[in-house]
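Given as structure tokens, the chain that follows is alone and in the form predicted alone.
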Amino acid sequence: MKEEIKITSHFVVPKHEILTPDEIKVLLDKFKISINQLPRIAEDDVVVKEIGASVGDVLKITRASLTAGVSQYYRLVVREQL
């Protein structure tokens, strides 16, 4: 029997959260940007699949930082096109 590995439980994988529509609006207003100006993450990324995110979702990624302590990044889930 093949053991299933949960990638998000590994210590080197930062916390990924799917933002609500209200949280997305606050984020875009705060930085005065459109959703298409966010950095992208592919829908077939292992973490995206594991947390159940879909194309159009915005992820908040919280990472440990040596200089800032904790830093947050945001990514728009997109369908990868060749």
Contents of the next structure:
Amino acid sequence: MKEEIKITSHFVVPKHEILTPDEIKVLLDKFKISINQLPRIAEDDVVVKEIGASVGDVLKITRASLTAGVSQYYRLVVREQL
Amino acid sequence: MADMKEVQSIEFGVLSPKMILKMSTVRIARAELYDPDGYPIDGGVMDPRMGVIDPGLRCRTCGGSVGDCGGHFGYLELARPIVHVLYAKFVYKLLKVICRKCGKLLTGIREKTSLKEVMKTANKKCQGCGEEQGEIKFEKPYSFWEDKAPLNPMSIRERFEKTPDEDLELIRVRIRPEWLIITILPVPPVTVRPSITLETGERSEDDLTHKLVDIVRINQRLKENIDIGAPDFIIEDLWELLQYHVSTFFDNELTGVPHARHRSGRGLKTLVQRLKTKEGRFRSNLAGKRVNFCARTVISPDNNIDIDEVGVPEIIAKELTIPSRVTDFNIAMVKEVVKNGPNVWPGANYAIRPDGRKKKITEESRNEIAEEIVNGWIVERHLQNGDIVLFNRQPSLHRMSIMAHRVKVMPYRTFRLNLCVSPPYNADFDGDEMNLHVPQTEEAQAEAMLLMQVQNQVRSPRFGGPIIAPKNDHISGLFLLTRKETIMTKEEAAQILAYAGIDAELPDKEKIAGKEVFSLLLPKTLDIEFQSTWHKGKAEKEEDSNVVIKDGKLVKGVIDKSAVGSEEGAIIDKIDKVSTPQEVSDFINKVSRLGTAMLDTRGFTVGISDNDLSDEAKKLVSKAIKKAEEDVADLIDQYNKGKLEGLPDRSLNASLEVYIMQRLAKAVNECGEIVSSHVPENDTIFMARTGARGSLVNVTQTAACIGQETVLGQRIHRGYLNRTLPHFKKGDLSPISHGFVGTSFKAGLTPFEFFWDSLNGREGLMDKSLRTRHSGYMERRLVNALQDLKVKYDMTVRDLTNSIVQFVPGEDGIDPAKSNWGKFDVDNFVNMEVSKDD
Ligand SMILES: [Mg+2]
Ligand SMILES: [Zn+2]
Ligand SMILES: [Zn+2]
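Write the structure block of the form predicted together with its partner chain for the protein whose form predicted alone appears above.
Expanding to the full complex; the earlier chain stays at the top.
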């Protein structure tokens, strides 16, 4: 029997959310950057596939941090790099 | 400034034979270097048309002299083509995707893709000509086979020549593949392989030249043999030899072939060896460069200079200079130093006129030049007191390994530094040497002063606490001063303060406590409470067990490592939080001098008799050890009878080991307790218990018992079959036979015990050297990965393309060098804000 495993339900995987276009604009304006200056995540990343994000989406990642308690991070979903 | 353009792209490629011919000036055809008269032979490997290396001569190609002429390439026509070893793997990949007959790409893909992709899907049969493809095999470093038959470079080249350009474009290969099979070998200019003339007049040639001579010689022999129609096997052998020589000319550390060697047996340093490794061109000459205005010598400690000073020997101060532009403000000083000349400190070595002419100041010319000097001249004056210099000790593992100090010129030949700055440099004085650099411009000096001066480095970004702090004797002295027993007359107190160079008002009393003397150095507003090292781990509370400082007065407790020591000193930490960097460094200077002043008046002596145990204590120690040995014998007995109960997840055997180790460790702990309760208070114990130097473990091992020696954390098991040494019975599990040392260093070790201690000592040595190498390499990788990262003004961490790496530095935005042990100190912040309102 094959069991479906949801990686996002594992406790070490931080929360990933897809930003709306408005939220992306706010983010880019805040740091005065173009979308390509964001950190990246590959489209075939397991989490990306699981939450149904596609190339061009920006993910907001909320993770537990050793130094700050909770920290926020953003990643742009990109096509797999060579 | 020159017109600057941004580099759009760089393309690396391979030289075509045509290009090689075009860039060459000479055809090399002769293996001899010089004629009998010692002149280089035309057409030889040292042909003078390839550049000049002898000063005075002019280049026969471009007419330039040494320095102007960068040299010119020659070329060598190879009698047979050979594979470029450094591209052999690429050649292999290409062979696998190119048809053996028509040279077309073995793929149906007709759009741009990658070589990797085509290799995955390469056809067995060519769709162009229908030819069945053989199996290509590659053996390092440069041999190829097709269906078990050797494939020689000539046929590979023929195959590659047929490949159409369009096919190469598909797999993004921008060169002609046949260029990877060398037919014309470029001969590098003599300027990159200069020969040196020894004192004997003998010429010594560069390794590259030696290799080139080999290549030319074999090439000639091959050519002759082909011309006379020699048998195939001879030609094959020579061809192979030519391949070997050209390959080792590129890289002399190829696996699978012997390295080319000198007659002496030393391996030749060829092209790849010139570039590779720490000593290679990249890391040694491009990534790192030698600098001027620096000095290096042995260091020694000096308690009488400040922590932000460095003692510079006069000899060095006279060699290192700073260019001073002459103005109204300094003309008097400059004239004075020029008059002193180059040999009297503070003097000057050179004077530069406004037109740029540089004049050496000599004993004869010094007065004349001093007269001549007006505003606008630049004088290279000696290093003087107060100049800002950078001081460094390798390995430079963190930013405090290079700090800015103020110069203090001193006699003798060593750099002097205050003991309190030895922790950040990780320096001791057993022969350590340090480097000193002199910033030459005002900007550089200002920058060094603001960012790198010792005062600004007191708090380490590694753990967010003070790293520059008193140690050793300072701590012993402060402890002795601040004990409640220390009460002195006003005269004695004044004497100590004067000795320490401290100007402070003593309370007007007959008898003054040491605590009161210490309190003179504290800021008047300081309030702090903490536990002293002296009382750490002690259950019962004594009067002095907690340190209490109120309104800048030491009310209770002794001052020791946890008060002022490196990495934990609570007082230094607190002062650093509430005062300016200058006040912190003043405190460290004064408090450390006060410590040594105390020792200088009281005296401080340690000796082996400090570790003497009373007869009673000795009895207790041997009883504790004997009891432990009996208990262990019991355990072994139970084990042998099969009555021993194992630990979960461990074999019975391993469980026994654990039990034995535990029991013996307990015995050693007991010894420690016996020692600390029976050894009378003396200076050795003071040092151990205040954290000044050594520990109670050291005292215990010297006085009572050394304990279990381990290898890899286990009792010692290695040696003979079922026993460690032939002196024991097989299967002996007793403590003595497996590394337990029940005697003390003072009592002396038995031969067995000495052997166990040596095993353990060897492991420690190995560990240390392995660890330093390992961490050095980790450091290097980390530096390479992080070197371009920068915290921008918007508090984002960016890489060199300005892309974001972190949205908040370190996720919490805290500068560890300004943190409270890595965290934000809320209480201190609130207190500072509140006190601002008063
Ligand atoms: Mg040393
Ligand atoms: Zn030239
Ligand atoms: Zn074909």
